[in-house]
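Below, in structure tokens: the form predicted alone, a single chain.
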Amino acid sequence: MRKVFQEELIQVGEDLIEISKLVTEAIQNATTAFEGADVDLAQDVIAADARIDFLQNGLDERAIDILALQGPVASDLRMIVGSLRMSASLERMGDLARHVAQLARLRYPATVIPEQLTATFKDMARLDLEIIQKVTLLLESRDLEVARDILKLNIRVDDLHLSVFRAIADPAWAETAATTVDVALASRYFERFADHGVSVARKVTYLVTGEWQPEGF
């Protein structure tokens, strides 16, 4: 029974890594579609989100079965409960990538972001991609230095997010109401994506150390 239990725990960890890799593909494709007004790629991202949802549901069902049948304690219990929470964050990251793709599809054949903010959003997209890549590495390695890197990247995303809202609040902003809403939504999607990456990093840190540090590492 103990061998089966350990195999189940390993599978939960592998499922988290698989979901993280799918989220990486989703945000990479979503931002490509977003920046280049690629409606076909945007549609692919939207359709692929169902796979992330399916895997998350399967992981959660597996974790709940372990809780019910195996009665884990101590570090094993932390692993299962943490995995449930991390799967929710990863699933939400997939949703946010889908939202970015939906904006691209909505505004096709135009691009969503006005020229003066193109560089800012490219930076946000690049940082989000780096965050999810590091999330995958963290899930594989449990290296807390990677967790700290994620936190630092998130601070940079937050700064860019703030700069977007400063830009649209500036009296010189002359874009339409629709563009303003699109810019605000897109910035929020990228910012929240990074926040969920931090949430995963904090939970892995808790699994490794046994200490909860909600404000940092």
Given for the second form:
There are 2 protein chains.
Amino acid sequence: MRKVFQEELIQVGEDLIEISKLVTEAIQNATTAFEGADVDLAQDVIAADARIDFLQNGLDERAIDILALQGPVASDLRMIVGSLRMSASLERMGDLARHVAQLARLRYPATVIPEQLTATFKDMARLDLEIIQKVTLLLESRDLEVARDILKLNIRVDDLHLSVFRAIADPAWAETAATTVDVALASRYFERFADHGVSVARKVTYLVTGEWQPEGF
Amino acid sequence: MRKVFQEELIQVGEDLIEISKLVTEAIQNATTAFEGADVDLAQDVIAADARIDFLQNGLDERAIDILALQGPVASDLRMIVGSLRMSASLERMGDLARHVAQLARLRYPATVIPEQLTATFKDMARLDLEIIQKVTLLLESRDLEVARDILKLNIRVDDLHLSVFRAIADPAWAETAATTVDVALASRYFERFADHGVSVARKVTYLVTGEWQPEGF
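Other form of same protein, the form predicted together with a further copy of the same chain, not the form predicted alone:
Full assembly next; the chain just shown is listed first.
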């Protein structure tokens, strides 16, 4: 019984890693589609999101089965419940990548972002990609140094997000209302993506240390 | 033991209802602050959100204790795990009410929404309020008719959300970029609030019927 249980636990961990890798692919492709107005790639991201949702449901079902059949306690129990929370965060990150792709598709053949903010969005997208890659690494290694890196990357995303809103509020801003909205929403998608990465990092930190650290860690 | 267990389960249900009532108060006050540029009330909503987060954490801890100490199975287990998901949705609805209040505070003494869209936002806010009131009722009654009502209300919120984006895209739109962004974000907050209400409705439906209905119900 215990052997099966350990295998099931390991499988939940592997499911999380698999989802994290799919989210990595999603944000990478969404960003490429977004920057290059590639409608086919955008469509691929949108279609691929169903797979992430499917895997999340499967992970949830597996976790519930473990709870029902194995009655885990203490740290194993917290790991299972934590996995339910982490899978929800990862699923939401997949949704946000899909939203980015949907913006690209909506504005095709134009690009979404006006030239003056192209570099800012490129930086934000690169940081988001780094965050989800580090989430995968964190899930694999449980190295809390990686969790701290994710927190630092998120602060940089927040700064860029703020700078986008400052640019929009500047009297020199001369874009159409539709572009303004696209820029604001896209910036928020990238910022929320990073936030969910931080949620996963905090959850792993909690599972490893047993202590919940509300700010910084 | 079983008696304690049943009491614990009932307590989780009551915790959810209490959080739902606090979220109701939050969106109601946030909306009033938002419509009337009431910065004190906005501040109250922002401060009160910590209480919702606190209760959510408490509910999660209670649920984990039940899982650890009582080893529930079958429908009780699904109820506990479902409560974790529902508490996350309700907590997020509280965040969104706080975001609405934050917009009101940011733009004080001005109002956030230009006159031409005042009525639309009033309708959206009223529907959101109705949705969370029905969420409370649904948690109390488990009456699936109420769940269906929530779904219908959400469709109306989606329509209003779309109409806001159409107004922004219209050539006649003459607001500043800052106002445009506020309008777009506020509309998205109200729309997401309704979405989370639907998540809770679907979860309750699943717990009652045992069947997951991906679209409509």
